[in-house]
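Heads up, the chain below is alone and in the form predicted alone; it's given as structure tokens.
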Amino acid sequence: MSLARIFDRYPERRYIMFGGKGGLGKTTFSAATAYYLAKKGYKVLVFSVDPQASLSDIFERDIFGQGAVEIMPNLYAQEIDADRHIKEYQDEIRQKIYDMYGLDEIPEEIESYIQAAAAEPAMEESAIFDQVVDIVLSAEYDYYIYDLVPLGHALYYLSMASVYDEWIDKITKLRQEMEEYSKVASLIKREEETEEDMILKELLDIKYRINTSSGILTDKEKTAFFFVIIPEEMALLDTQKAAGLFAKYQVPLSGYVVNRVIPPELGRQNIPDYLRHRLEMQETYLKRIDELFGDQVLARIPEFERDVTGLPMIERWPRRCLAQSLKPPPPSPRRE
């Protein structure tokens, strides 16, 4: 089994996420993986989640904020500014205010409650889930390559659509049960119960939005999921906590690739002791990782002699792991 098998054996598993530990390259396997589809005929966007996001580096563009940039034909980049969003959502919300109370200005008190929100440590993540769902739900692209935050912060992140979901449910129920006894009781104005329905028809399309996306990210139909991982002790142990965390979200997983493998070959020249011992260490993990996780592993990468940043440096990650070839993609749905 390859990388590159998989695409071809699941043809419609268009949305790709590599996860594991920080620093271990899921950037890189992600623009790689997306150079790859795009140079197979696939429109693919890759995009960052992470609010330290190095798409950037990798394809020595300044991606940043500037929504989908092309980086070659077919293929597309994107690093979310959650600080735009965050900014562009505060002025929302205070629109929303004049629209529906007819205000001339905010109120000092709503306005602190606006600018302390936009702190909260958990808007940054929130700004940007909400950014995805937009990407997704736009279904402008063949491939989606989800590059993801360190594990932690992905957990929370595919924990967000839950969260939501439930949060949404219960402020929805209460709405309508104050619409209820507000219409029993005669306590409102028929334009007052209109700005109610206003409010309920935002919350519902709200739940829409994510129901959507979670959709998505639990869909083994449509979604594939891959962890990085490197032949070391503590990314080995941190990433099967983490697997395990992560069927509890049924996220499907469709196997493992082995990151920066000192090519073993090394082992039979003059080498300094310590680099034969990295070498002893490494292939006392390699075996731990085949018992683990079997014919999961989809591929081991060897470290590269410089850092992975450029196209020229990008096409050849795939010739190491996406060795196999895909079939032709179809010819793409007109999009109207």
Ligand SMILES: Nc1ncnc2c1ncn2[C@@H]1O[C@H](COP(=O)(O)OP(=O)(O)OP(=O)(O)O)[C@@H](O)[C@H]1O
The other form holds:
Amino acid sequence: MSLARIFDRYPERRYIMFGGKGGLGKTTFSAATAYYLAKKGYKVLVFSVDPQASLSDIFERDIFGQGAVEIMPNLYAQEIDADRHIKEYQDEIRQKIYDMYGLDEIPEEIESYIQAAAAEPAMEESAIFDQVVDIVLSAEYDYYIYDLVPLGHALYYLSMASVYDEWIDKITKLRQEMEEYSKVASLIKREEETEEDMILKELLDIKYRINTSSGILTDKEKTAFFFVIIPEEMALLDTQKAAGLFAKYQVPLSGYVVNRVIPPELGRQNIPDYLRHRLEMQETYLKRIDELFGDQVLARIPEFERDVTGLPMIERWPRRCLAQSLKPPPPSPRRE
Ligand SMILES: Nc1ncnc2c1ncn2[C@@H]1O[C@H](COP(=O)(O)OP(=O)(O)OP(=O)(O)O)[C@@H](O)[C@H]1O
Ligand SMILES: [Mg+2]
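Show the same protein again, this time as the form predicted together with the ligand rather than the form predicted alone.
So here's everything in the complex, that chain up top.
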């Protein structure tokens, strides 16, 4: 099995995610996979949900907050600007208050509430979440590659989706019941849409968006989730723990990729003890990885002599783990 073969075999898995501990290579794998799929002729968007996004670094271009930027033919990259989205969201709320209550000006105490709410850390996360929903629902690309934040955080998004969902379920039900009662009570056929109707509609819309985006994350037909690991003890332990949690949220796992493998052939050369020890240690963990994950291990990527930045460097990456398959692309999985 190789990483490339997963894409060949399951062309309907259009949402690709690389998860794992901080700094192991999630962004690099995301960018390299995006490059590979774009070269194969698919239209690909790789996007970052990380406020400290590093797609700008790897593509050596400032793309922050600029929407989807074309990096090369078929390859688009996007870094979400949460702050701007929060501002737009505040404006939207103000507009709704104007429309619903027919006011010319937002009352001072409501304005200060809107300001205070924007400073909440949860606001940034829900702003990002909201943008992600917009992106994945856009249906403009063949592939969507999520450049994820480190483990704990990605799980937080998933749990947040299910908490939101339950909360909205409760409120929606309550409101629907209230509406039934009020209809019976008044027995008046209403012609105009009431404020209640509008709120209910809004809630149902939020619910639809949350369900659709978290539904994608847990849809094994459409989603490929890969864990990035390195041959070191702590990384392995954390990954095993995380794999358990992801399973709990029913994220479908497509496999593991091993990054930063010191080339074992170095062992045949005259090398310092320091490096020899590292190689021995690595050997132990590579074996453990194979025992633990077997044929779910899809790639081994060497430790390069420098950081992976710029397209020529990214191009070297797929040659090692993705280029096993250079067949012509199967029919586009995009459904128009
Ligand atoms: N095989 C490799 N050889 C050399 N450098 C690498 C390799 N893989 C990743 N790097 C470098 O390691 C650094 C971290 O990689 P990357 O940003 O992809 O990790 P990440 O998992 O996305 O990190 P974060 O959790 O902070 O988002 C980058 O500078 C990258 O260029
Ligand atoms: Mg990253």
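What we label the rigid core is the largest C-alpha set whose atoms superpose within 1.5 Å from one form to the other. Residue numbers count along the first chain shown, from 1. Just so we're clear, the structure is a prediction, and the values are computed from it rather than from any experiment.
A movement of the C-alpha atom of residue 102 reaching 2 angstroms or beyond is seen between these two forms when the two forms are aligned on their rigid core.
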